[in-house]
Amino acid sequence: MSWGFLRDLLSGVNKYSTGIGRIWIAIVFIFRLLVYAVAAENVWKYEHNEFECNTKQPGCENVCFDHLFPVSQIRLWALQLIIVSTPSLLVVFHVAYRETREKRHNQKLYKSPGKIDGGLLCTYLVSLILKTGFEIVFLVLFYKLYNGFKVPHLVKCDMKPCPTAVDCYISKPTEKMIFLYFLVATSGLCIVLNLSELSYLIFRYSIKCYLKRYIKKQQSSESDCHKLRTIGHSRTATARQVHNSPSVLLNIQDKLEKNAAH
């Protein structure tokens, strides 16, 4: 199976990711994708042919294998890698939309199309939530399908057309179990990184909003103080004019006497 498209996808997302996001991409690419392509795929390559039961009853081995492994573990792992990496396409598409919009209007609409702010921030947060959810779903699915993360050496099978309960042997169980533990550990680490990046972005956005409100509040209070000072200065100037103008005082006194006479 060619994994070139997934490698190109992760390389493209790397340009628009935070520091934590780049660590996630490195873990997915090195510790999951390469391990799968180089080593793990060969471990499960002949799992059906190497599965043996101590009976010659036609069809018994096929039925028991299908019962014990309803979905091949290695194929489920590959499906997990693809689906977990897919939400990153949302970020790539959003950046491409920004760049296309700037070309259409023939002007600079964003400081940087790849900067995580505004709508792109929401898209990035949604992709993190989806990746985390997919990781958890697949871990639960692994656990439910195979009754845990252990690969037994010997299993009992009494499915028809097996005549009685027969013993079946799984090839390379220890090696497969080591790779499964590795899968679980890397998935858990990716979940922690996704949650850390999600918390970091929300915290950074909250601090940014708080600082904007604080600055606006300070500017508003300074503006009010300036208005009060202007009004105070104008009243003081008027009082001085009245005090320094005897004719004005006499006119006011005459008006008061006329009103009293009436």
Second form
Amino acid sequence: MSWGFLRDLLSGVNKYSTGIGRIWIAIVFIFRLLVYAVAAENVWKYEHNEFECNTKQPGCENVCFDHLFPVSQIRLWALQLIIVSTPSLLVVFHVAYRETREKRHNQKLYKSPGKIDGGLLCTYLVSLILKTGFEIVFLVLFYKLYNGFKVPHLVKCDMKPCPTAVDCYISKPTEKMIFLYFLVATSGLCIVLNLSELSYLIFRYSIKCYLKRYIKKQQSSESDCHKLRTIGHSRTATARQVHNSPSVLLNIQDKLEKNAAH
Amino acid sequence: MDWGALQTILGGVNKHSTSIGKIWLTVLFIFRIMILVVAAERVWGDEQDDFICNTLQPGCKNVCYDHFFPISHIRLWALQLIFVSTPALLVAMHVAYRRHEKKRQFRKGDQKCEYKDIEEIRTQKFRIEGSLWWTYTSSIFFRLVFEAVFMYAFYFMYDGFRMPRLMKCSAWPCPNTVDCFVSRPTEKTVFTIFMIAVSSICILLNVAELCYLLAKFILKRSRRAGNPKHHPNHENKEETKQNEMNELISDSCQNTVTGFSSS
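For comparison with the form predicted alone, produce the structure of the form predicted together with its partner chain.
Every component of the complex follows; first up is the chain already shown.
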């Protein structure tokens, strides 16, 4: 079990994503997962060993490190990657549900189980909203836990058992800061992609609905016109009959009068 | 998740590249990624542990190390390789998009579609022409830009490509100017020069590929401009159309003549 598992899961999602969704997956794979695995992890590898405090007091370093880094930045990064990728699984589950439903009923219930319409569209939108939400939550968490994205090279620590306010030096602060900024930039980019995908889907769906309504209106107005025309024809036909019948009556009346005269 | 994942992604692009592009990919995989993973990472593995400063002052080593190596060589190379490989994905995405369109045409039963089955579409190699030419050329251009930017960043950050044996550091809390010794400086210099040399070869390959694509494009354009109508199929079609028109005209004329004569 390793990052390859997440990679395989996300590859499965790729099939049911829009174009923007595929770009999102590519960015997560290459600029977040890959950079984490091949570069960032090694920067934080010996962070505890290399963390040094200006004291010989046993236990002071441990306590200060724990106080400064309740959760290590690299672990928070890994959690963020996992949690942000997970909402995409909702889409995979929904498609699997559709496919099993079709099998069970043994008939074609959907145009295509993987097409983003109807209930699957709702699931997809929900997954986008969750992804964006989680990204923002983690960015805020990073900011609050570490007082911004800067990593200082010196921190003063006065936790017990440190005798006084002791200088503690963090290892590789500049490199860590560069990678944190990289993390923030890629997170921001992913948020922007999610929001644009959300607005694109909503826009497309509303255009579809509007067009359907418009076509329905047109069709109903055409059928009304047709009905009116047929009614009109039958009316004129009866009107002609009614118009013709008085002249017949007059002729009959003339004949009767003539007969009477004779 | 490691370099193997990047290899599988880029391997797909290989089919649709020019010969120079294939050479570039080979150089990238063998002389850069493999060297990085197998050798360079070991050389830089113990870099901070074995970075020793001539002082017992706690924190001085950390601060001096951070001052001289804001970002480690090995991480900079890893980032460079990732950024330089990424433009090839544009080509992969474009090819995937074209395949998707062809599959859609095939499923609709379009008669224009000349494929027999979906497997043929999947394994088909697309020629670098039309919009794919533009995508491919811009991917090479971005590759060049990224390579150049990273090489310059390297040169700027480390004042050249040599790794000195001794560095003098006077950053606080070091008490005075302190001597700090880098671990394995010669080995690191050798690998640095090697990676820079391979980067330069990759830049040259990219420039050559760019020139080749441009030359091909210009030649094609000039050929088209030079021979606009001497296309045999085109000529035949025009002739047959004209023949048909003439027949129709002569038939109608005959009819009118006979019509007049009969009346």
